[in-house]
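To begin, one chain is listed below as structure tokens, in the form predicted on its own.
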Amino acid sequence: MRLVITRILVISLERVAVEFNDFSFTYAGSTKPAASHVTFTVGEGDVAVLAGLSGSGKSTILRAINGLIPHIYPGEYSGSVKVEGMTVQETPTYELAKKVGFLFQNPENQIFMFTVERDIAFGLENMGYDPKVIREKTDWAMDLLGIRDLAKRSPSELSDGQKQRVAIAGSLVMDPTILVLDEPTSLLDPHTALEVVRLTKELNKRLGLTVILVEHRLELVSTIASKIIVVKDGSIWIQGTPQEVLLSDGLEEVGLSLPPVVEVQRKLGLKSGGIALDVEDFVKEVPRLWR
């Protein structure tokens, strides 16, 4: 019984970042629904992966977060989408934006000052903030960022890399709670979009941070998702913790390959004692696996 009532004090003190409740929309002019019965909750501090072909929803899904659906994009709306508590339907989208950072699949769109410095303060200053404090909050991302040396910078002059991280600290200085990114490797090559990823883990630690990120290149992302959710025809296809996710058939399907270590794990029919997701750690239970 002592076990029992343990786990249902964990479950009641989980936090709640992001829930859907079988959430479904069509765009105005559409018959086809772009989100059907979705229902998924994010927990406070969670690395949230929502992964997918392209058509799949997963832009429906980030734009009921932010509140661009439905106050911007119209359409037939029914179920349920609360972010820090706040029903979205019932909040503006201003309200929303103090809680919800979000990054576009290319930085370009959101970076559109004459130095980086100035971008980042972009946010503060269309909010009235004082100076001083722009000017300690702006330094603050760009330390963080580790992009201080780029501040009298044009964006134009930058890396793609270095765009993200822009985009990144503009957002940060809003202090929001959860941050929303959109493939944000896209562009990338696989050296930086790496770094990308492991920046996205580091803000999550340092700051508790909520991430839900975008991503279909799931070895990039399983090492630090907390949960993995897999989109198909605007609906939930498969919800999980990363090795669930990667342990269940059928990915193929819906457009996702299996990490390369996690392929070979899984020809091994290494299944039972669970799976590592990166080569370090399967490298370290070789010895244990060869016994």
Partner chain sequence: MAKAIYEGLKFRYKTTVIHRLDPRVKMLLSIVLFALALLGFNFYQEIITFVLVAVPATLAKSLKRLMRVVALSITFGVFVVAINLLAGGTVVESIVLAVRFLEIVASTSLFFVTTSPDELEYVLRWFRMPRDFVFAFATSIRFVPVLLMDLTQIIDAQKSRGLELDRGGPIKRIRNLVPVLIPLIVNSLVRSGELAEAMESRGYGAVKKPTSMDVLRLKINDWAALSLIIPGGALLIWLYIYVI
Given for the second form:
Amino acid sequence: MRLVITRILVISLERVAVEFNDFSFTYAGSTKPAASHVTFTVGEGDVAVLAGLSGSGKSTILRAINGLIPHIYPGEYSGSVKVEGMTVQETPTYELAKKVGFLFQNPENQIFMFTVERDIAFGLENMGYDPKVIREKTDWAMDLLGIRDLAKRSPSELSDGQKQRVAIAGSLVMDPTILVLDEPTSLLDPHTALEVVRLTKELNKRLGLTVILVEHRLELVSTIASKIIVVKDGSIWIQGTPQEVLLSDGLEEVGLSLPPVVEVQRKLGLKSGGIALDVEDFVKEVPRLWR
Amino acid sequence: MAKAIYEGLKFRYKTTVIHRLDPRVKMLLSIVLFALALLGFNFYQEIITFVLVAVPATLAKSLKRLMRVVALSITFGVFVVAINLLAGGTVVESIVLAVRFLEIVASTSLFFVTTSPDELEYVLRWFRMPRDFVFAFATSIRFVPVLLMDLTQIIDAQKSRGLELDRGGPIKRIRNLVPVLIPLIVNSLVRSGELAEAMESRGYGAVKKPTSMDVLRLKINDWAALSLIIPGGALLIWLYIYVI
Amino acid sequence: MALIEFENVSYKMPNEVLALEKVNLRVDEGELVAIVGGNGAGKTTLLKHMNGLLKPVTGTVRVKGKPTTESSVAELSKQIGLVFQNSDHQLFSESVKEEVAFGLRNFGFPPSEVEERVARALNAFGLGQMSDRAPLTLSGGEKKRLCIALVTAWDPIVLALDEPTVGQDHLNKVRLLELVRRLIRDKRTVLIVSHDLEFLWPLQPRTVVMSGGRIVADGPAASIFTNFELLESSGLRQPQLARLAVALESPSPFRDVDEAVAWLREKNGPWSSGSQTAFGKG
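Moving from the form predicted on its own to the form predicted in complex with its partner chain:
What follows is the whole complex; the chain from before opens it.
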């Protein structure tokens, strides 16, 4: 009970989950900065989408959240990154791992063990939890993602969507407050991709997780995002609500595809006010448009 | 060939009496059978050892698979017979030798077909192997199917560019491997990089002594099996050495 | 004449899963065919039958009338050029031009012609400047273009691309689209295996839908892409423009945004400026 109250207090007092303050980073051996003067915040419980071309610096920014930068990748670091009040530069990665669940593009490369349940337990084992606690938490995570029946299966027998669920369970088992996903859908077929996006939103709602997601198919994520951050050449090009970002000019230049339904509205001449982000909303609004 | 052996030895999850045994008990059983196979020098001993391997394999519903692994090693068996004959051994002697070799293969395989890599990892930990070593061992087994898949795809891709692996003289054939090996190595390096990132993100190395979800504990069926294996094994080894 | 013909083809994987079931397909010269379906629908297995990497268990696959069982993979690959999904599974040479030359040498082109073809292919794909660079140092988009260039270099009668857009960002997808359009203008026969319907939509290809190893539909994009149930049950998603056309009850699907805008204007009359702010949540 006390834990719950503290959690609520924390949420209402410090609403910021991730805070980048003038962060710049140049990988060792490189001359060009991979990120320069990046400043943004993500509030508790937000769904933030990072978008931009490949090589624009999205991955660098993500890796600065869970401490892979600078702890694993050395380089020239300036500015600061704070995660749940911890300064990333001064916090070891395993401490950050308790707060930040990280999901990579290819789930295959983040499943280490031979059975689903053992893999999900991996993080807890690393933390030295008691076997009983590990069992409880692992079961909880499997139930949460609806993969209890896969417990004894080998990861190589799973479908792409199932692998992605196992990987998510493996990071949620640590009870993080932030879930970071690096292009989680790029290798998936459209159905599975949508499933993962919906799942992410559901976890965000049910657990109050802060979600930071890299995705360039805005069509897929603009409806679940509370904030979109567009990155170009290592800097933030624009950030704001989906409405604000999708109405800004020059998105094509930074290599972003507008959802066609948004493009239609823009071409119709809509410059201010809200825009519908998906087909269904738009169709509902059509009669009003020509009122 | 490598793929066939891999398929044969690959663990498949089953719930037989043997599969449910503690992995340490299964290991002991395998070691005892291995010792018997090694000690067998005559016809009778070979028969007894064969039966002793076949019974648990049957109980584990894995006799067929075991036989397939053995069948794959028969080439070597034939080789053993040939060498022994050339060295002046009699036919019976040579066959016994070859059978002995096959039984050695069978007894060790019995352990691998009935023990999941997971259990194997527990055994290694129980032996107090260093964490890094155990993890490296575990992931290397885990990624065998993944790398095999990469390999198949790379070979397919290069064949589609006109590469014919089994064409040309010996030197040409070795050179033919370059377009396959380089992408394989590059891909494996990429994978291992991502693997390292994922390990780090899941708190690898947070505490000196990581715990584990399950703790190996001998259950009643394990004790029952041990009470058979230990005296039985000792008796048979004594018999093999001194009596038959 | 049919370039590729599948007649009642079934294929069982080593693990006994039926990856293709009674597939019948005919691809004619100059066609653009999209083969769509979710992951695991059998699309790649189908492709691998075309250049003989896989041979049918039952049924016959014919390339230019000749069963694939009668030719080697190399002979077939010279005719059916396959570009695999993962560029990193193919690139191994020291330089971009060597990478292109590899296939040409395998197929026995004389050295002078190899050089000429390499130069032509690289220039055609905007890679001429990079001919001495190491393929592994290229960006993801450049690698993809190189992989397509190196296959077109030997002028196969059919060019087959396996999931060309997977892992590619929007800019690269736009470039790929241009590239495919050019291939079509050059009268090449092109097959695209993909689950990216947003990418395929503007091309309006003949579309073959696969699901569970079977061909469940074969027809023009306009009719397939607007069939919501068919796509959903095959692990696919309707492109947004197709969904929009259906939702707005437009008699014909919108090929691009401009068509949608024009249709909306025509149907509803001119835009009234006052309504702009009335839109959305407010």
